[in-house]
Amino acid sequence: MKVDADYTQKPYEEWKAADWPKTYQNPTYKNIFAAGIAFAPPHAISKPMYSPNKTPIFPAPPRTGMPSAIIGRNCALNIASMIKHGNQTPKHTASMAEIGAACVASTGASLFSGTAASITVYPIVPDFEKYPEYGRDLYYTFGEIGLAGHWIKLLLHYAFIYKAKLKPFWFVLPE
């Protein structure tokens, strides 16, 4: 669904961290709101490839696990916003040009010899604007692998399900 994004086509070298939605409301119906997978990228977060048989290759973002929670939660509260004060202007933003991702995959069950993959990137949809060189803060923005992301890994697992059952101080863990 198209939201209050930049949907106009450009050549790559214009695209801009701008372009990306901010509210994630849909322009048209200001009554809805899509988070996650449900809102319409306005471009792909790379330069467009094609594969040496000219298939294109244009990857899009990670709109999923921590992003659509971020995303959600703000989209939620907007329209909490809407319901009890009668805003119709979005208060809360979420712009994946603004906001980090994490991500860990683990491999294994044992606590000592278990490893993991752990990724973070931020912000998700690069911003040359703002970090001219990668597009990137490389301070915030890095992947290793090893036992501890696995430990991590383990930790939100439970951390997931508590959150999950709503159990006392839920709200209080993050995305």
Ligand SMILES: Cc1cc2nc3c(=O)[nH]c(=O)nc-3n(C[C@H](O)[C@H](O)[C@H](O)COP(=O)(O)OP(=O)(O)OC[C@H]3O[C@@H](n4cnc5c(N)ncnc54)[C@H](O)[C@@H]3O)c2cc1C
Given for the second form:
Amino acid sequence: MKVDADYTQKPYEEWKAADWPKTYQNPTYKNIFAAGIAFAPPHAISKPMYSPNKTPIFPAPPRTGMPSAIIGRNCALNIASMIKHGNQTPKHTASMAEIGAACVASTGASLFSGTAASITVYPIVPDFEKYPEYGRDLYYTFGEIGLAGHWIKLLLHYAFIYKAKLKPFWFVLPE
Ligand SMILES: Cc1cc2nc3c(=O)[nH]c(=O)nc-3n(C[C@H](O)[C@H](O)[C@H](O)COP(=O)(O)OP(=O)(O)OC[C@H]3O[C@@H](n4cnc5c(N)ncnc54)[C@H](O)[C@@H]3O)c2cc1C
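Mind pulling up the form predicted in complex with the ligand next to the form predicted alone we just looked at?
Entire complex below, previous chain first.
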């Protein structure tokens, strides 16, 4: 669904972090928001490329669990504010050009064997005005292979189920 992004068609060189949506509110129907994988991205994230036989390689923007949850929380806060206080202009924002994401992919189920890849990016959508060289802050953008990823995954497993059940202080658990 189209939201508050800049959907103007333009070449890769003109793509900006500011093209990405912030509130995920539909421009026509102000009471409709599209969080997570539901919103239409303005364009791809990485530079469009072609294979030697001209097959286009335009990876779709990844909208993984962490940003989906952060966006969802902000949409929920805006909707609650509309209902409770009549605020028609959403104040809570979560642009993928301003938030980071972490992803852990693990193989094996043991805590003592197997391996895992832990990856972080910040920001998710590169911002070449802020970080001219790579579009991202390399201090917060890294990949690490190791068993520690298993332990993180296990921790997240219990933390997210706890949160989903709305147990005491669920809201202090981050996305
Ligand atoms: C195999 C797999 C592995 C993944 N691994 C990772 C990972 O390791 N880390 C990570 O960060 N992300 C991962 N992701 C991505 C992540 O799961 C998604 O990005 C995230 O769940 C998207 O959240 P969402 O709330 O936008 O959509 P969803 O989680 O898809 O939620 C949409 C919900 O809407 C419901 N729905 C659909 N139609 C209707 C309807 N008409 N009425 C009512 N309800 C409806 C669906 O049943 C669903 O519950 C993975 C995805 C897949 C498929």
